[in-house]
Each structure stands twice: as structure tokens, then as C-alpha cells.
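Take a look at this single chain, the form predicted on its own, given in C-alpha cells.
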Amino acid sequence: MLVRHGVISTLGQLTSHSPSSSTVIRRQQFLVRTLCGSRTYLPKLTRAMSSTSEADAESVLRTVTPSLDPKRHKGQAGKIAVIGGCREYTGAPYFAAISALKIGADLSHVFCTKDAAPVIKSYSPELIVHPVLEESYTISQFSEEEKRKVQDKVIGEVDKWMERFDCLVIGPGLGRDPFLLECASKIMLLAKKFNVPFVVDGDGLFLVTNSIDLVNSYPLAVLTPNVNEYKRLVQRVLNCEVDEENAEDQLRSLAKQIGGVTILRKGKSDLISNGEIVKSVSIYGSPRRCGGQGDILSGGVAVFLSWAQQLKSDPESPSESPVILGCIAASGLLRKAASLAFTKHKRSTLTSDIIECLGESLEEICPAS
């Protein structure tokens, strides 16, 4: 039907760099939605996922982003939970959670410590905040048996919600308190039990680097290391130093050695691998490297991964890994939003400015109407 209307052939001819492509694509996508129903046409990802390394992030974004359908109910566009936030770090979990909402998730939860909860709640009433995590200093006078009971209570509180979530983000603002890290490790095991995908970032990567078994051979795990976090992972798993001349091969080996988890290595070009393929995303971007952009990325991966997972039930769904698609989409959108924010604010660009540009950036690529 789409071939008859000439839509597929025309879409295939456009590139993301064509000056007039944005307006034309918007009009064509409106026609496609009219002809095909509630979900935007799933374009073939031949260019986006070809054998070459660079992914066509905009094509992936158009593929995995669902159209806005009034028949859908609350929660169908994604229910995300962030595990993190302690008395020292409250910004990171907020950035990850609010970014998920700004991109299009319906519900975003934060499981944090009691000290962090009022602060995070004050940032936005949009977030559902659970003050259930505990730090060592609050239970320092407890016996080992009492500490075990506290831990069981923490895990029990998360367990009540686990089946409702489409994806977790574990680590933003978590800190390195031993008791908190132990609780986070139990939550990872719980997520694996329910086959819930999770993204590991920030201090969660510190935990995983020292306990690789937590994610080993779990295909729904995503690690998002920065330069230093990646260096520690390579040293721990491959027992060598980072090899920039053979970056793609080394990343593939690292992901394969951890049993096929997906690793999104952040950098000038983001590199993504699950041990089989390697994709890079280098479009857009910003020279302003303000802290917190990794938190936006982790929240974005959670949303796009959950959307890509939903495509599996579609007969025209792409054959590529939903986890890989989610990483490509999140990387591309963050880079576009960072670029847009930088054009507006230049040197004064903050993470909050980038978050405010997420919706506008996604709308340019995947217009709602």
C-alpha cells in the first residue's frame, strides 16, 4: 500500500543531511500515519544498521518512537524507574528520571534514600519518589541481623513495583556507600528474575566493575561508561589498557567477554556493541561538556529500549536487537538536544537546558502531527 502511494521510495531517497528533508519527511509521515493507523510506519533499517559502523540515528529514532494515539492508556508509553539518589547526590537521579518523561515516558519513579527524597521531590512534582533506600550511617548501631532485615525490607519495597516497570536505570547519584551498593546488587538480581531490562550508569558501574557476575550473560543489561569508567572495565575484564587504535574491536571483545551485554561507550563518537556488532553515533553533539549529560543518556536509553521492545510484537518489526536500537536512538537524541541547547546558550549551557531541548529535538525528527 505504501509503495502504491510512493511513500517508501521517496523516504528512502532522503538523507538526514538534506536541507529540505525535515519538512518533506513531516508531511510524508503524516500521510503514512493516516494510511497505516496509530503507529508510524516502520522504515527499513538497511542504512541505519548496515555493516558500516556509523548508525543512522535519525532513522532509528523514527522507527522506535511510537505515534501519539488517543486510544493508548497511561503507562503504555513507558514506565521507568531510577535506582539512585543519596544525601550527597540528588541531581543525577532527577536528571535521568525527568529526561525519561521529557522524551515521552508516561511514568517515572525514583527509589532513593530518605535524605534525598524531599530534595528530589522539590525539583518536580512529576516524579514518583520512593524514600526506601538506606545508607550505612543510618544503621551503624544495628546488629548484622537487624541490617539484614533492613535490606530485606528495602528489596521488598522495590519488589512490589518491579513487574510494572519497563526498564530500570541503576546508579545515578547512588554513591559508594557499601550498604547502598549491596542493596543495588540485590535489585539487579531481582530485575533479572523478572526479565526487566536495566541501564547501569554512574556509581552502578563502579559496582558492576567489581562484581561482573551481576550483569554477565544478561542480554537486557546496558552499561554506559564514560572514559574513566570504560578504562576500569577494560582493565578488569580484558586485563589490558584501552586501545584507541582498535577501539571497535576492543569494545566488541569486552561486550562479548561479559556474555553479550550491551555497552554504550560515551565519547566524541558514542560506540555501541553487544559483542556481535559495533555501531557508532557521531551526529550533532556539543563542545560544552557540562556534568549530567550521562544521566540524560541513561534515562533516554531506558525509554527507547522499552519502546523498541514493544516493536517485537509488530509483524514488521526490525530484526535488530531492541537494546542496540534503544542505545542508538538515545545517543542520537541527546546529541541533537545538546547541539540545540548550545546554539541557544553557548558557554552557559547547563544540563537543564539540554533537557528542555529534548522534546523540541525529538519533534523535529518524529513530529507528533
Given for the second form:
Protein chains: 2
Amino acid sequence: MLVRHGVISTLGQLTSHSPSSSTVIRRQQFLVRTLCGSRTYLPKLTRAMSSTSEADAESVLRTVTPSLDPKRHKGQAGKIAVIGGCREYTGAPYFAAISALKIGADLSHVFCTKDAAPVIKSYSPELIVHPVLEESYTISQFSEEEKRKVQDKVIGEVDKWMERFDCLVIGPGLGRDPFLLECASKIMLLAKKFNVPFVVDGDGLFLVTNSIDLVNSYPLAVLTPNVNEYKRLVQRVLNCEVDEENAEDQLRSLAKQIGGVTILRKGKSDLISNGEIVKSVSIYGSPRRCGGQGDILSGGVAVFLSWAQQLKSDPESPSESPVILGCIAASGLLRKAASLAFTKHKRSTLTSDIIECLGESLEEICPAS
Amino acid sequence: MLVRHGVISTLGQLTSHSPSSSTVIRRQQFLVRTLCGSRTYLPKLTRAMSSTSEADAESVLRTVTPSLDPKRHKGQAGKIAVIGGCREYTGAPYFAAISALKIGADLSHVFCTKDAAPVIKSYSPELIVHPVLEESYTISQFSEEEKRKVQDKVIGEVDKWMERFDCLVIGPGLGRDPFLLECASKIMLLAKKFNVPFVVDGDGLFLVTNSIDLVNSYPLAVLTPNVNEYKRLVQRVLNCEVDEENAEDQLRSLAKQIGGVTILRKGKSDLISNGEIVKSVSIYGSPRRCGGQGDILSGGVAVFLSWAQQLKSDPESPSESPVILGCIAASGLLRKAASLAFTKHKRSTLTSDIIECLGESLEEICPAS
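Alongside the form predicted on its own that was just displayed, please also present the structure of the form predicted together with a further copy of the same chain.
Starting with the chain above, the whole complex follows.
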């Protein structure tokens, strides 16, 4: 069984340290740690498992974060797109998109409404902001036929970019305008067509909770609900209330019920499940609950998931799902950055302060050189 | 042969150090270093040369950067204009324009669309932003006659400024709107009429690749393609694929084929050729490939090229083409600044961080006083 997971052959190589094998060694160390820290790799135990295992988030971060190689060119460390930002909300999509860059992605796009675009652009020249989404109030005089044409145009604008993206984040600052949500649902279908992973957060979760088929059985979908969003999801899908006594089992059932999507349930400890395993991340953290931290998390999941996907072609890659690894890594990094920001800013800690700590936090865990 | 290049007479003066001759001495030192470090000054060897010589970028930076003289007035250290910035892209023209200022230009203009202008203005009050370009969607209802009038108006707005500029950067964040690209091509013709040098980057390269006559045989044109842009250029002009085995010869052929324009091919090493010589810049650098670094380079080439042009009237000036010198200097400085920013910010290094390091990097190489 261990051979099947590539662990015995991996352990056998631990003594031969060629100078160029640092990445391989990091991954070997990861597997050893994972085996020691958690036994969920053994299928027999996974099936019988009823308790959650704490993920070694730092180890996962070291495993999925790619080495920086001067031979690589722009885009190879990740191209992320955020779908969100409307007349009302502009901060959330900015936080998600800039977090992706600060963690190490090469390019970060935002697809938002025409009203939101100049504001999001003005937050940072580093983002590529597409003012292509429409809200009902701009097309209220249109006939149904004209509205359909507008929707086709919106989807066309996203379509021409889709295959370039490594991951989407759908929902930060999306709002609840019916026309906009309909466009967002079409974008989810488009992402699935191109096999592009996506993270659903904020108002995207409102959409998905009411139209669960949008993500059902798509293994590259991640939902990142907070307490209230989770409650609504449980009510809708499992037709019951949240059971804190059996939180892990309920999360596993929920993820399984949605066909094996991955759910990252945010809370005092973050719980992550794809319907098979359940992992928790409890390290670090901050007692500050300022708005916007969820946007950092969703942008982070997008980057780490993309990086973990790249490992798949590596024979030494961990057997864990890239989606689960991406969630663990993003949760661990956000917690460390929030903790660091809190030591600096205490009660006045804001989301921007946490974003400023992402680089230093990642560097502490996983030095760039 | 040495006398023809003014080198022997220069060397002869090295012993007489009058207090006011520091600039002259710096240039003399440059020539000595260049002669020692590279023999491409000797025409016989240049003709036979098949390998690339590494440029002494620091020496070039010291040579082309003018002394700061309190007697000089605003504008004499460079007036740069960036043509770019549309509804979709605003970061790129900002990066190019602000980099020019941060390196030491006195004035930096941006000519962009009406939509892009308020955003670019909001990034920095240091820039002069002209909201004069138009995109197809704003004139879609116009007749051909009206469209021609709009185009004439756009070109008129640029025309009245043109002769004041020392160099243009055409392309950062220009987008691919056909009407806008048509305006950009007219602006290139205008620049040629006024003998104003221009650097073509980003979407400007898309335009030029499809209409090579726009730059053909204009000795003051610089193209700064990245991997993909270079590939398209080679396919279009040389009708073949990129040959990495003979990268220098192919670059020289390409530049020669376009009538001796200068091409700065960005990569692990930057390669620069005007169809005669080939220089490489390999020093420093950073493994981070965040979007926007090419915009710093294009803004930098514009400034250093302008400064190198000013040397032409100096009898002690280097014989090397000012365009080549500008490329070497900008490449060297960007690499040093990227390296410095990376030591500070590691994986979270963004283009803005590199721009913040331009001044410190130039100061280290070439102290202002």
C-alpha cells in the first residue's frame, strides 16, 4: 500500500542528496511528516475515520510553493481571475486579487461591473481590471431579447480569457443583483467547460446555495463558507441544522452530498473536506474579525490550488488532492499573516495590514532562496 | 582605427583632472572599460563576430546618466510620453511613465483614453495625463467620415506636443482595439516625422508585428519583445521559428531585416541588437515574474536613450549608438532594482516595489553627487 502511494520508494531516496534535489527532498519530508502526523493516507483508516486530523499546514505550504527559477517566464507562477465587484462592493475583489499577487502569483485579473472598475483599478496598478459585468439597473429598459444579448456579450468577454487562467475566485463583492448572479452562474459553467478550478466565496455562495447544481460533482470547485453561509448551505443541502457536536462528520456528509466538491468551513479552526477526508487548520490566528479576511483566503486558495495542480505532473508529488492542499496552505498562511499583523497593529489591525504580512509570513515558512 | 573612434585622444587626456571634468573622465573610463571588456568596437572583429559580448551595464549607466547641474532647468533631464492606457488597462502606462520619472526624467506624460485617464491620474499626481485617445465603442455610431475626423482630432492633440518630447513609449496598456491601434500607428508616423525616438512594447508590438513598415528602417525605434512577442515577430519577419541555439545570430538577422531598428529581447539574459552588434545583459535580476516589469523597462529605455542622445554633441561621447546604450542601461538598472526589491520582499515582490528601488539602485551605481 505504501508503495502504491510512492512512499517507500521516496523514503529510500532520502539519503542521496544531490544539490538539485531540494524540491524533491522537501516533498519527501512532507510525506514523512504527513505519515507521522496523520494516518489518513491509509485508505483503511480513512474509511473508518470519524475524527479530524490537524493538517501540518507549514509542511503543505513548503510542498506546494514552487521554487523560484529565473528560467521561468511571466504567468508560470499563476494567473488568477476574480469575478466580483459591483456598484456597491469594490474592496472584496481587490483584497482577493491583490492577495493572490502578494502570495506569489504572476498575474491577477478582476472582472467587475463598469461602475466598480475605476475604483478597483485605482486601489492598485498591479491588477488587470475588466469592466465587463452588468447589473439590472443599467439594462432595466431593455427587452428580454436585448438582455440576453448583453448577457452573451458579458460571457463572451470572460470566455476569451478563460483558458489562460489557472483558477478563478467567484463571488467577492459580487452583490445579489439577479442579472449579475445569472452571469456569474454562466461563468461557472464556462469554467467547468474549460476545466478551470474555481473558489466560491461571498455572494457566490448565496448563488450556489440556491443552485447547487452549479458546482455539484465538479471536483475542482471549492466553497469557502463562513458561519452563516455554512448554516444556509447545511439547511439547503442536508435539510437540517448545523451540528457542532459532529461538525466534521456533517461537513464530510455535506461535501459528499454535493458530489465531492471541497468545502473549507471557516471558523475558530478551519475545517476542510472533500467528502472523503476531513482536515483542520487551527494554528496561529488573530482575535480580530475585521471584514475582508475571507477575501484573502479565497485569493490564497486560488494560488495554492494552482501551484498544487502543477505538482501533479511530478512523480514525487503528494497523493493528497491538490484542492485539499490548496485549502490547507491558504488557511495556514492567512492565520500566520493575521497573527503577525495583530502583533504589529493590535485592535487597529485591518485586512490591508494582514495582506502586507503575507509575504513575510510565507518567507518565514518557506524561504524564497 | 582607434583614432577614428576618438579613443587614443581620450586616453591621452586621462592625466589632466580639472575639477569640472568629472563627466569627461567618467566617459573616458567607460571607453577604457569597454575596450577591455569587449572588443566589439573594433570593426574588423565586429564583422566577424558570431558570439555575443556581455555589456558592462554599470559602466554604461555611469556614462549616459547626466550630472545634475543646478543651472539646468525643467525638462532638460528628459521629457517622456507614454502612448497607452485604455478602458481595460491602466497599470502598464502608469508603470512606464512613473519609472521614467523615478529614474530621473523631468516630465512624464501619458496619452490615453478618456476612460483610463482619471484612473491613471489617481495613481500619481506626478504624471501629466492627456485623455485624448478614443476606442471603437465610443464612436461605434459614427460614419466613416466622422470617425476620420475623430482620428484627425486625436492625432492633432498628440501633434501639438510631439516636438517637445525626447522619447515616446508606445504600447503599454494600449489594448487591441482597431481604432486605437490605427491612432497609434499614425502617432508612430508623426514621431518619425519629428525624428522623435520611440520604444514599442506590449500591444504596440502586436501592431508593429502586423505592420512592420511602421518601424522599418527607422533607426530611432526600439522594440522590446518578451518571449511570446519575440516568437510572433520572428515568425512574421523571418518566416521561421525561434532558434535558441543561434539566438544572437537570429536576433541580429531580425533587426537587420527590419532595417536596423534596435531589438531588446527580454529573457533570462536580455539580448540587444541593431542588426550590427549584439550585446547581452545578464547581471543581477530576480526570479519573480510578476506582470509589469516590462513597463519599467520600456520607460527606462526611453529615459536612458534620451540621455545617451544628448551625449552625441559631446566630442568625448562613446561611439556606441545611443539607442543601444539606452537599452543596455535600462536593462542593467531594472535588473539591479529587481534584485534589490527581491531581497526586501521575496515572493511578494510586485512591480511597484521594483519601481521604488530604481532610485536607490541608480544611486549605488552612479551617485548623484
